[in-house]
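In the block that follows, a single chain appears as structure tokens, in the form predicted on its own.
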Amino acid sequence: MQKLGDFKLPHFFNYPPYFTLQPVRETREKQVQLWKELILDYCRTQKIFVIKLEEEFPLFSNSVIERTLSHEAREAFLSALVAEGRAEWLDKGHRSCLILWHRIQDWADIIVNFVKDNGFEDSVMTVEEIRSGIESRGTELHGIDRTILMRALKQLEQKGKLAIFKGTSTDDEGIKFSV
């Protein structure tokens, strides 16, 4: 099985067919779910969050079978990423795209584990804490896309579990939690 630094590429990956889109409908559909899960998983095990169609991307291109994936597939797999809410445009052009391995909810979820686990039930934490903290080393929230991490917080400020206070700076940012 053919690998990428440490994470190993499924099998289609080495089937020319799979770096073109598909004309034949239920292929293309079989196609489109196969590289959709590729690309959340190989963004979540590698930690990106943001992929820009006009750059290199690992996943794009197989030198092994000397195929490349065309900006108009690139876009296709995105665009169905984001019709599922597992995506989204980060500008009109779709040149850069926000990958949600985990929804938001599911990331405001994982923050109020890592606060229960952690006991800063009524502590207060920078945002930069939680991003790059000793505390959250080894969890998923260690190097979390502030874009991301923003967005679930305002999510539990919103139901009340937590209140986000501004900084002089966006790097003092304070949270005070109350799960």
Contents of the next structure:
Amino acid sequence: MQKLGDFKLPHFFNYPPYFTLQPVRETREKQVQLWKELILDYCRTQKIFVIKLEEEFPLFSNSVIERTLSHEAREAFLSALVAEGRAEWLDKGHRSCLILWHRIQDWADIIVNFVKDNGFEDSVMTVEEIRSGIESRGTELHGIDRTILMRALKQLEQKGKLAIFKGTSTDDEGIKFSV
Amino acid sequence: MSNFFSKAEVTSSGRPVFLRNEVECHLLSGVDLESEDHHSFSPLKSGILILTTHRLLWLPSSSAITPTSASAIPLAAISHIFSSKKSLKSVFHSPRIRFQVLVSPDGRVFDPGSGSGSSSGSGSRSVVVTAVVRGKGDCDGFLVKFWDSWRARAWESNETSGSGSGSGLASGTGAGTGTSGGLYSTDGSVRMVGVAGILRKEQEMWESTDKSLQDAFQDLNALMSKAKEMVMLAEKMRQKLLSGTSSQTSGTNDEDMGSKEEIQDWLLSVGIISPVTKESAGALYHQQLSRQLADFVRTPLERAGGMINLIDAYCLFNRARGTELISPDDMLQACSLWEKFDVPVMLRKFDSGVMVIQNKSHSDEEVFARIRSLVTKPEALRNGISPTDAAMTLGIAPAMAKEHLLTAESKGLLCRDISPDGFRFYINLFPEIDQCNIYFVKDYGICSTWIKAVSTSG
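Mind giving me the form predicted in complex with its partner chain, seeing as the form predicted on its own was just shown?
Once more the chain from above appears, this time first in line as the rest of the complex follows.
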């Protein structure tokens, strides 16, 4: 079994047509489906939150069979993820894509559970602490993309589960939970 | 038989016996002789009218010739020849030659040879005789010669040379009347003297030009008929070769096949006899063209493995026609008409826009089966196939092969792989991949075959 780092690659990763955008509709649909899953899996295990199309991305090339996804193909697959709500374009030019291997809603739930598990119901924390604090180690929150975290927090704020306030320095906001 | 006419002697084989110096000038068949007053003589039906320098002879048709049945009218007895009147009536009737004949008191044609004196003093009653020409001869030409011979009065020069009298046309010859008098020299050839001589000279020149023109055209006709023979020969050889190559399968060595192919090519390009043209077919032009095209295209189709590009067919067809080329539009129309007839070929347009002619019996399924077996071979599983590979296996042109591969792809049989190595096709594995468990591979099926093939390459 081939690996990309410690990621286990499926067998069809070595199937050359997999790397060519298929024109026939039925075949294309299947191909897109497989790529969507693969991208999400890979990003989840590798904790990758953003894919930049113009940069090299290990998943998009296979040196064994010497094939690489074309820009068109990459955009096609990522667009499919966006359409499904599992990704978002960060810019109009579609050069950068935010990968939501957990939906925002899911992240919100994870935060709530995190708060409950650690008894932070009435506490105050900084955003950064949530991301990289001791408590978050070993959880999925550790190393989470800041944009995603902010979105999840904002969602929770709208639900009244917490309040976001500006901290002493401009780049660090605080969260007052009221879960 | 009537006593009106003089008797003409005939030989035992039915040819007239000519007088001294008498020369035959013209002949018409299917001629009736009638008298205009309807009672001078009973009509002579359907005979041969011979004009000579001296007489007008009428012979019954060959089956009825007896030594006594041929009749003659001496030209000397003719007092007038009527010119032919071209009227509306004459268009529908058979041509007629009318002339006036002097009749002796006893109701017979005046016979100057009988020595009954000069024509003017013989109680000149005359009868108009009509020769109705029902046969196909050249009536006008006969009439011209009739005039000439009658004016030439050849019989008089005979008489003068015989009797020594100086009358007649022998002017300008002066001395030596004994041997050189008259229009005809002693050796029987016509002499060029006087006005008649000039006329005769003109006539002869015209005749010889006419003859050489006719000869020239004969040559051209001969050439054309030879060309036609050549093309027919080519056709025969082609047929023979066709039956020869199809009957021999394994026993032929490559060299033979090669030269046979050459000959076939050459014959095909030599051409088609009588191409259908807009003139020959008129309103049915496209229909006839369509059928001819369907016939023609069968041989190239066979050699191309059942499918040929429309453009290639167009070039081949026009080349075979030689002249009378057809336009691309005509070609397209001719092919489109095939739908309406029961011909074994059809026009097909691929998604890519390429148009081909293929046999109706051509089966896409059969081609796909062959592609499938090609693309599941271990080598193809590892590296896929290119249109060239397919072309070699299927025995068709690479462009046609590519069309087939694209069609197979659209049916879900193949997948494309585009890379710096080129445009290749693989067997379609996507349907086999289980979305829910992408790491799971069945032990059987194409997927496992593929994995095995790929892994053995290292």
